[in-house]
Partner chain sequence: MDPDRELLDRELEQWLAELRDEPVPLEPDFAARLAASAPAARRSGRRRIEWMPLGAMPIGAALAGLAVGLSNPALIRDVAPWDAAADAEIYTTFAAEWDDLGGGSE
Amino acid sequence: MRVQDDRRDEAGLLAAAGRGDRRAARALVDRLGPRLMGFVLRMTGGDRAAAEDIVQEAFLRLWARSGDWDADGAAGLGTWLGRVAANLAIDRSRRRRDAPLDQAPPIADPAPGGEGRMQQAARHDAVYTALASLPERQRQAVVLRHIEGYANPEIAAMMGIGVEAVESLTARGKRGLAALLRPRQEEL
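Okay, now the structure: that chain only, the form predicted alone.
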């Protein structure tokens, strides 16, 4: 019941935002934006500028649907935004295939240094580099499931595939990550 209430609340905020209510728009962005931004950052290999552009475009597309959003539909706003953002990230990635993945900018840790922070940064860099090496669909499934914490049915809706396909992509992605990270296990 709570999920349905949240969906109706979000749909109400979307409708109000569509009518020009800035507070409703801000509330919706505050509610859905951080998780979406984290997901898109991972999908873009830590490219903050690209992630911000993608999140902004996803919300613009959501605002365009504000008048006809169905709160009782198959997907919630977060799921819908995730799917749109994933598609935008994949489109962007396809346009930039000529750039080597190993040149993706690392995600910097803004916290003060120390050996523990250096170790954590090395782990993050290794994971993001390994994630970037996975095929797009496997990377998307792994990020959505194991980093963003979405359930398989939500991922299936975002990716436009069945739950079994999500499970298969996630399993193959995890095996791929393990194989890529195994040589650096002691170092990390």
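Let's compare: the form predicted alone is above, so bring in the form predicted together with the partner chain.
Next up is only this chain, free of partner chains and other molecules.
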């Protein structure tokens, strides 16, 4: 029920935002924006300017649908935004084959809380850096499969490739990550 309540709550905010309620629009941006930005940064290998373009376009498309959003439909707003953003990121990579791969995304400062938290922050940093160094399509496949939890057929549809190609990309991506992270396995 909680999920359904959240969805109705978000749909109510979206409808209000469409009617010009700035506080509702801001509430939705604050609720959905940071997770979306994290996801898009992982998809773009840490390119913040590209990520902001994609997040902005995804929200523009959401606002445009504010008058006819189906609160009881299959997808919640966050899921819908994630799919739109994933497709935009994949479209962008098709247009820009020369995307830089060596930029690690900014990581939020770890909250104080001891050595465990610091180690986790170091681990996230290392995984982000390794992800950013993968070829773009391998990175996208690994992010969609192992971080966002999409099924292979869904990823195949998003990326416009076959399921076997998705399996190959994720396998090669994981091998690449393992090779990059193995030397630091003990400390992480």
